[in-house]
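Only one chain is shown below, in structure tokens, and it's the form predicted alone.
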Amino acid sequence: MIPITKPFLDKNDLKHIKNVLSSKILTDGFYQEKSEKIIRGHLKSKFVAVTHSCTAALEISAILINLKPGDEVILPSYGFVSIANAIVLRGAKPIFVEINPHDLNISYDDIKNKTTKKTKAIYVIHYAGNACQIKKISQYAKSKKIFLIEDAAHAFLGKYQNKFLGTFGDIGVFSFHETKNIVGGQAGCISINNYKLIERANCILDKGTNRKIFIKNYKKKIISSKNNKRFYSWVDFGSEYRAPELSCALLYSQLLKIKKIQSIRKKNWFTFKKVIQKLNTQKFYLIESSKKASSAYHILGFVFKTTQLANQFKKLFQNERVAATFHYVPLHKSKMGKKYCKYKLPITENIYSRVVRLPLFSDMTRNEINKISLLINKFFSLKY
């Protein structure tokens, strides 16, 4: 089977695991202090603390921005369930939103829509690795005072008018999962831009107490003996949120060929791209980025015309061993968001259904592209 995804591995991802297992330092070590290092460095961001999540990441953006209950928070209800977990978790309601068919993003109107006085914070997406209206929804935010989250777990790197997706917001998220661009095994990272948010980011990352004040050096994990007054203490909310040593010698590992990864990606998208271009069907659109974008190229995926559709290009990929699998499910309509919304989305429950992913990753053999590009111009040949 040709997976949806694989992650980009090679020898050196092995020796930075093996350093880390000599060093037999297993958390807050060399390796998470030059990923963070080198992630801010290619963001321009203030703040950045690595992860062991994506999740992770929001629950400590919906700590940090003071969520409670009685408070309202704005999210496309076309999306992973981590962003959902992360607010109720504070006890604050999920208010969900309408997509744009064209690329799957958060709708900026139907936002504007959606937003009362108990609108605490927006929640966006920028789905397969392409910028939602995010410019627009930033100036919105702004001018409501309201705080601006991006999901940009799909989007590491991937940049709207020459900015990282990530930085427009008070916080940006990321994900280093292992179906992601790079990996960290399962890995994440937080990203402040908004300065009031900062002071406390640190001692929630560290179980809520402010042991970083006292511990600054890795290799020098005791706290002086010279004052016995000074001790860390719990000061805030917090949990076990920073990703161990480990996951961070393989992220480290990665971005180290972070261009390499991203090029062949691009290169893998825009091959796909021009096999569905010469088709000129009217049976599927390609989900892309705006002009105004840059892509992150984390999915190939199609809308269809009719689920019927869909289904039947699933079932001819999954006969010859290539994966093609549906996305998400809306979370307005799942077992627990019905506890919440008790209205309609009809342009989310009208597409979800209609969407399909094909394989897409940087080590994709010649014979794996000619394969599914074959099949692509084998389901056009056949009259459905």
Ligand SMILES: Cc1ncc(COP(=O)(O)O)c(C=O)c1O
Contents of the next structure:
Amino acid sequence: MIPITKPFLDKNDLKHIKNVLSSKILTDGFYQEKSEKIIRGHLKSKFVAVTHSCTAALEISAILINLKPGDEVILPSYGFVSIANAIVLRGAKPIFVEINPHDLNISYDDIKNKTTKKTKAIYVIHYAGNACQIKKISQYAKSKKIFLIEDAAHAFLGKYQNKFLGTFGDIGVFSFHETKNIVGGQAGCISINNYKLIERANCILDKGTNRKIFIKNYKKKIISSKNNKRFYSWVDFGSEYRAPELSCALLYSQLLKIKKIQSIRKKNWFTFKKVIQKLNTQKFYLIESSKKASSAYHILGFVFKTTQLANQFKKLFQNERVAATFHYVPLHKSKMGKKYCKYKLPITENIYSRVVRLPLFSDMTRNEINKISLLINKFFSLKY
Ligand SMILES: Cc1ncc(COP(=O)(O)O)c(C=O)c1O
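Since the one above is the form predicted alone, can you give the form predicted together with the ligand too?
Expanding to the full complex; the earlier chain stays at the top.
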């Protein structure tokens, strides 16, 4: 079976993992510090912490902005469940909004429609690694004094007008899960650009304690029995959100080869785009980045004219042992989502069952690329 995605792993990854085991430092070590430094350098961000998942980073964001009962928070219904959970776990109300049909990113117009006096934050997703209308949305959020959090789980190193996705809002979160462009096993990170939020972040990341500051002071040898600061203690909300050193080592190793990974993904994506362009078909369209942005090339995705066509396409690929799959089920239509949302979102409801993803990863073989290209051509030569 050709899977939808596969991590790009080699001997160097193993070398760094072995280093951790030999060092016997399994938390808060060399690799955590190094990978955070590299990511901060790439993003030109004020603060970066590697977490055990993007889900963890989203939960931290909800604590940092003090979400509470009575607050409303805007998010796309066509999205991953972790944003919704981060919101409802704080007792706030998720307000699901529409997407744009061409790129499946959150609709700027619907954000404006659904903003009220209770709106505390907007969570956007850069779907498939393609920028949402981030500049307009960030200007709008600033004008309304609403927090903006970018879920850039798909979009590490994607850009909009030369600025990295995840660095426009107050907070950006990223995923390095096994399914993402680079992996830390199961890992993620949080990047903070709002100075006011940075101080608390280290405590929230560390079970609500001031341990990180304590360790920093300890290293600087400014803790002595005289100044009575030989302990760290519980100072805020928090949980265990940091990534273990084994994950950080894998992530570090992946960060060292990120240029190669990204350039192969881009090349593969464009190979498939060329195949599709030649078809000159109205049966579906490719999900693409806007001209002002550069994609992280996370997903090779299509929107079909009808659900029936999408299902026929998926069946053809699956019969030939090539993964072809749907993506998100709208959150507002789910069992949990219905408890919070009583209105309809016609664009989202109409589009989600027509979305299909095909395999895209960095170590695709020539044979795999040819097989997928042939199947795309075959589908369009058949009469459906
Ligand atoms: C948009 C989006 N946000 C967040 C996540 C959660 O990422 P993680 O698995 O690292 O928690 C995902 C997972 O695929 C996602 O698609």
